[in-house]
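As a starting point, one isolated chain is supplied in structure tokens, in the form predicted on its own.
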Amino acid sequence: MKVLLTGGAGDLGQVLAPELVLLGHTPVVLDVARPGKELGEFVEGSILDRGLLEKTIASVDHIVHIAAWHGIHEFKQEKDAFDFWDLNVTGSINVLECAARNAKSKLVFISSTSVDDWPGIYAHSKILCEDLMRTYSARHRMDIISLRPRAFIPHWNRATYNTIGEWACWYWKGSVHINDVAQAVVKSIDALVSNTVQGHLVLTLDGACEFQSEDLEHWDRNGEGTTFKKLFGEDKYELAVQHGLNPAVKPKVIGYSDAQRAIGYSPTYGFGQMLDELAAKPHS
């Protein structure tokens, strides 16, 4: 099975990409920019070219949309409304009008959890594009499931965080890894092909949490990072405090529920790991 990647030099198609190679698919990457890595086919060009994205789309058998400015790109004021609407909007009702032209019915598009920050620039442009795919789904009877996780940049990704303790700082506040949003991604096409998600779907993506409810509810009432200490210990607390991290702000978990019954969706790293990964990589 073929399945397009838009934006798939990006960091979730580079994670991705091998997982569908395992799994027996051919990952066809489309982007402007060529992959580090070159795993099943490579596509140059943009999803803003009505002819080549037609034609990529036709030769396809699924489409996991990820093309987009992030985030990112708004708070460091690299782009603006223009480029998110040019790239985020149009860009996609490309893809979804290319895939209905060919008859492509099943398509996993990449949201996020900030359409919450509304009226943001990016927050709004994703807003857009999920009312997109819930018009095309009912319009073109198209099967569409938009995650939204929390934002996965990886700590690998130099262009953001210049170590892997910066990264952390921004993980604590409560995040989703890149690797469970891919493990999200390759199950949402598993229930796209069994046919067992119909119409369009949104669904939410969180990381694994250690911490109880009651942990959360209670935060540190026996003093100040006195939650954090009960649960990973006086060592990984220091290590933490080294790292700039506050462990005696309370993460915010937003959870998993509707994406584990629809698709099986079971988060793997947490904060124990994020914790292991400082102290094997201290400096990096």
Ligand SMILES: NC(=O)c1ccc[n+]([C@@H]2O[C@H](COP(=O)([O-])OP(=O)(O)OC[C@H]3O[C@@H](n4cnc5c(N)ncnc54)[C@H](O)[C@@H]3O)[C@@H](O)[C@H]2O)c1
Given for the second form:
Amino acid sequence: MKVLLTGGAGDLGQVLAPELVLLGHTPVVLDVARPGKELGEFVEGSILDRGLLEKTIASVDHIVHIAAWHGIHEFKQEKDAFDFWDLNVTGSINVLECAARNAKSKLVFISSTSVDDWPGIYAHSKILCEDLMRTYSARHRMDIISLRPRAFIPHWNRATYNTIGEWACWYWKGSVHINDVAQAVVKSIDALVSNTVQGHLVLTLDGACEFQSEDLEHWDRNGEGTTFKKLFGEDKYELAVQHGLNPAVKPKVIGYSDAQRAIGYSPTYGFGQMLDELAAKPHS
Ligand SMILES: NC(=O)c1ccc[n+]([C@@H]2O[C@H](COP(=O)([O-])OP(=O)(O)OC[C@H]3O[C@@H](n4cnc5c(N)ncnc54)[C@H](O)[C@@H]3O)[C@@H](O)[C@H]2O)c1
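Having seen the form predicted on its own, can you show the form predicted in complex with this ligand?
Full complex below, order starting with the chain above.
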């Protein structure tokens, strides 16, 4: 199966492409930037070029729409409301309309839990995109899964994190690993192809969490750091603190039960793996 990845040269596309190849699919990356690793096919260009987009969509079996400016670009004030409108909103209607015109009825859209940050610019753009997904699904009988992952910028993205420690501090606040997001995309494709999911479905993606709800409800009731140490021990506590992570602040867990029920999503990467990675390469 040929799977179009719009914006596939970015972080998510680059983790997803090898997974698709392993499953016998051909990723078709459509991006303004050349991917670091070229797997499958690469089409250099923009989702704002409707002619190119339509030609590319006509040649694939399935679409994963990833390309967007994301929250970090608003946070750093690198992109403004016009930029978000042009790429996120116009880009999404281009993808949907080209898909509808070419009878491509299955699509995975990467939304974000940031929709809850409305009226932020990025949040608003994703809300508008989800509305487009819902409308196109109803109007053209398309089956669309909108995935809402939490933050998943990986620790090797040096434009965002200077060190793995910086990333760990962010991850601790509540996040999902990029590999688990890729897993959810693969499971979404399976669910759409097998017609297990029909219409438009919105699914939240959280990371794995080793803490029991009892721990989260009564965080550190036996003193500062006790909940963390109970699970991960004294050494990992020292390691975390050395890297600026504050174990007294409990991570925000939002869960993923809808995604588990609908597509069998089951994240494998939790705080334990994050601490193991930090211990293995503390200076990277
Ligand atoms: N990274 C996160 O923490 C996070 C969290 C939730 C949701 N998301 C969403 O996930 C998606 C991708 O995330 P990512 O981390 O891989 O982003 P990324 O910035 O690494 O990749 C985006 C890609 O889009 C490409 N692109 C930009 N303009 C384009 C255009 N006109 N046509 C085609 N491609 C274009 C870029 O070159 C880049 O390769 C986005 O939709 C984002 O909103 C990200």
